[in-house]
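Only one chain is included here, represented as structure tokens and corresponding to the form predicted alone.
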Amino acid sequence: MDDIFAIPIDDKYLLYAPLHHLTALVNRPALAQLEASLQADAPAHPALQPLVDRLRAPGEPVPMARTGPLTDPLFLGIIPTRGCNMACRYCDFAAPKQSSPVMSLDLARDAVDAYFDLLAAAGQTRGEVHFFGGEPFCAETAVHFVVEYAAHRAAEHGIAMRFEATSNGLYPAARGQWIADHFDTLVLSLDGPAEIQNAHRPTPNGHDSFEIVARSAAIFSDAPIELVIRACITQETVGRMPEIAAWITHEFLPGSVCFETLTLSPLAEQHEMLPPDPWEFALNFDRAAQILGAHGIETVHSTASTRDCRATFCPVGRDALIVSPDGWVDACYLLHEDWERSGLNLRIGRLDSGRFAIHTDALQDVRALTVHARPLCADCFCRYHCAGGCHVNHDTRGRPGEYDALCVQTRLITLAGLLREIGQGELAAAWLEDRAACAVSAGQPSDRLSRIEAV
């Protein structure tokens, strides 16, 4: 019963059991009968018995923290530089853009060697290298070296490698083509058509960035690389999300489009840029998703994916090894100053003499940062998907049910997606149009079936 949820949708309830992969739309009397049957371990009405049998059967294990020695890292993360060649008006990365150090090739080689030593010792047959920044391709030589050297080491060990990067796309066409030829996945920040992109993401000298970034997107669209377009949505652009989606379908061929809301920062406030209203974001996300879906393009919001169940939202706690230019090994690619402001220490070790010197206590502390340690998430039906969101930027120390804007948009988008998965697209669209009905659904203090007062 603890992991069976029921959320009001107009005059019905969405019954959801993520660990049983069960979603159903039922009326209130049926929900009451289901709860009574499950509580008393008694037979149910014949029409409901299949649901009861499914819920009584063992489900997936509850997602838990990793334990034991570090033998299966999620990926090797490389931060070749914190530098960046853009001056985004909302950037929440406070690192110096032009004076950040670049990872030395010796350190890059040590990071790759240490990673392959781990994989080989554990008998792993697959590996991944992810690049973060700043803008990683500002340190082009370091990136080229890591890709070529890691590919060489992978061939030696018989390991299948994947390369992924998060990038702003502001570089010459030749560099874009090299990326397309050598990377498996590229997450490209592109906020929309020219007037949106240029307003949000200018160059440091104030020039427009759209033409160059759109050219990069076109290069990636014509290549086998998996292109993920990531668009930051603000209060001003939230109503244009369907338009942005339609524009993307006409111009590019991404595998998916990720819509994320603006994270407030001093720079964003300076430029009077605000996050969107969560209901407006959810409504327009769903509309955009239908446009993109008609072209075979997946629409993603980072905290609203129901693809799998997880104990932590991001690489934190999943043994990712993220190496910075100074040789520290961290569990998160965000800035150290940001962790400290949130009362966290996500440093787990250091590269030392060509090996990962991982601090066991630090590793265990980071692994323990799961949804089970986030009070706000205790009774939310999204707990095994969202898992509380970003550890650094989303405060989940509040009481269960005291949902903030990030929670509300996640809950609404997830509910709409679940309704569409069971063929209730018309209901999802009509429900999202009704702000008052959405407020009831998103504001329910506890989603656990055993605690719903209305049943």
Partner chain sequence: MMAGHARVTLECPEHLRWVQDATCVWVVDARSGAAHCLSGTDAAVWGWMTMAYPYDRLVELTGLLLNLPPAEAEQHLAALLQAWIAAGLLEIRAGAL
Given for the second form:
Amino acid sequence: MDDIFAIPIDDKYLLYAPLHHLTALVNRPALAQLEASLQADAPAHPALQPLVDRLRAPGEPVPMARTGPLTDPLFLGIIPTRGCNMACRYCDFAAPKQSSPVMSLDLARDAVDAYFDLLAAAGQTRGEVHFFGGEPFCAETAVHFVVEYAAHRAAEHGIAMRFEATSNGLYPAARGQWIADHFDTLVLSLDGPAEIQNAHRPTPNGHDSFEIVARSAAIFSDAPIELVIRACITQETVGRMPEIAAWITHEFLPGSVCFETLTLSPLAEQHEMLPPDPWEFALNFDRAAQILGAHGIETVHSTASTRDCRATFCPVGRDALIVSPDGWVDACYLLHEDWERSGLNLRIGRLDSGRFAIHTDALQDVRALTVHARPLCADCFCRYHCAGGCHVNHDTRGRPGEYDALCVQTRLITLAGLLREIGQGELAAAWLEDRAACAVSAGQPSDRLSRIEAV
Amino acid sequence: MQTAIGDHAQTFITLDTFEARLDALDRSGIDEIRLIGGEPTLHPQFPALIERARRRGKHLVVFTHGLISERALAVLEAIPVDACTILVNTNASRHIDGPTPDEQARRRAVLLRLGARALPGFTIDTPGAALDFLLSLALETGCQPKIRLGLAQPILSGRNRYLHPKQYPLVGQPIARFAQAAAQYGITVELDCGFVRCMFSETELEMLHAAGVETAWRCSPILDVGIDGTIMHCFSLGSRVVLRPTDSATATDLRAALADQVRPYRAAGIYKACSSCSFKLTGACTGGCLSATLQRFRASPAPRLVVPEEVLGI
Amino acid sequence: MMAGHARVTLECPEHLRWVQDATCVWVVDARSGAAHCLSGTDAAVWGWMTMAYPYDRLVELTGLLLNLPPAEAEQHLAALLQAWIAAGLLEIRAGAL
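Now show me the form predicted in complex with its partner chain, since the one above was the form predicted alone.
Every component of the complex follows; first up is the chain already shown.
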């Protein structure tokens, strides 16, 4: 009964058991019968018995924190620089854009060596290198070297490699082509058509960035690389999400489009940019998803993916080893000033003479940052998908059920997605149109079946 | 061997040239002629072309969009059922957004008249392509119990709308499901050239085989003969891979010569992984459409490298 | 390094076509029909050349890649460039600009 949830959708309930991979739409009497049958371990109405049988069978294990020695790192993260060649009006990165240090090639090689030594010692056959920034390609020689060197070491060890980067796309075509040739996945920040992109993401001298970034997106579209377009949505652009989606289908070939809401920052406030209303975001996310889906493009909101069950939202806690330009090894690619502001220490070690010197206690502390340690999420049906979201930017220390705007949009988008998965697309669309009905669904303090008042 | 008898510039093959093409087929021992275009039924002497091919005893395959004149339809209707296959592309349209209801109604009427002469085809150019209408079309018009599916391929020297190889896996499942549904009605799906094995999961491959779909992951010279006599590898490669025929060349010679022209590029395929894929290395899959493969190749890197003379031993 | 010495310019012939595959770079000579498969260090240097790195930087990157001191890295790179010239993947142009 523990991880069986029921969420009101108009006059019905969405029954959701993520660990049993079960989603069903039931009415109130059926939900009550189901709950009673599960509680009493008694037979149910024949129509409900298959559901009861599924829920009584063992589900997948509850996602828990990692334990044991560090043998299976999620990936090697390389931050070649914190610098950036853009001046996004909402940027929440406090690092200096022009004068940030660049990772030395020696340090980059040490990081790759340390990673492969770890993989080889653990008998791993797969490896991944992810690049973050600032803008990682502002220190492109480090990237060019790491990719070739990691491929070289991977061939020595018979390890299959993947390369992924998060990038702003502001570089010459030949640079984009090299990325397209050598990377498996590129997450490209592109907020929409020219007027949106140029208003949100200008260059430091105030010039438009759209033309160059769109050219990069076209290069990535035409290449084998998996392109993920990441669009930041504001109060001003939320109503244009379907239009942005249609534009993307017309211009590019991404595998997925990731819509994320603006994170408030001093710079965003200075430019009077605000996050969208969560209900409007969910409504337009669903509309955009239908447009993109018709073209085989997946629509993603990072906290609302139901693809798998997880104990932590991001690389934090999953043994990612993210190396910064000065050689520190962290669990998170955000700035340490940002973690500290949130009362976290995500530093787990340092590169030392070509080896990872990992502090065991620090690693265990970071691994313990799971959804089980986030009170706000205790009774939410999204707990094994959202898992509380970003450890740094989403405060989940509140009481269970006191959902904030990020929770509300996650809950609504997840609900709409689950309804569509079981063929209830029309209901999902109609329910999302009804703000009051959505408020009831999103505002239910506990989704646990055992605590549903109606039952 | 396919013979173009009209093109977009509205030039048409002459009857004498057409006779020469028939001679070439005779020389190669080929008893089938395939008429392609443009739209072959637009040829002003279409009845005469059909009549000459028939006189030589050739089985006729006509590639048409199906939106054809009454005159051309009457000519096709007069061909015995076992002497021809009229391949009707059901998603050709005058409109960029695809066929209008009027166009589909006209095509349906044409298929009804052609009956078992006709074989409906559909070229998939978007992951969201709806295929189900083909079943009712095939069942209600009495055409051959087959449906030919193609993948829209890039035309190497043009800018047509095509399905990018990245999108192939997205259509794998719909095709397998469609083939399964078609098989329940005794209709077999035929896959055109350019399909690749890895666009289907193992389950989907089993579904295809159970539905009687022949899977040959192929791309080879088709021998399209242009109006000017130029022999092309295929429509997609257009004028980029061509031969000038000689009087004595047979189809086998021409295929070998065209294959030679493109041999160095065959090491690669439509995906980065093709050249190291066991299915390609063993010849079980050609690695997709050569035109899509050639699109991946780039011109020489422009940058210069300035080096000390001593490095080169100069 | 051999800085200060007379220099020559190397360029790829215009009739080369190339593609990056998962395990190698295929380079095709459109005139002769020859296909070359560059893998390992060769593929890495090819990729860096397309990024227009100057010779000295290529020596440094090659040294780091193979864990070689500069002189040996330069020898390795020189042998590679000479092989490419012999195979027609590079042509010697006029002297340095």
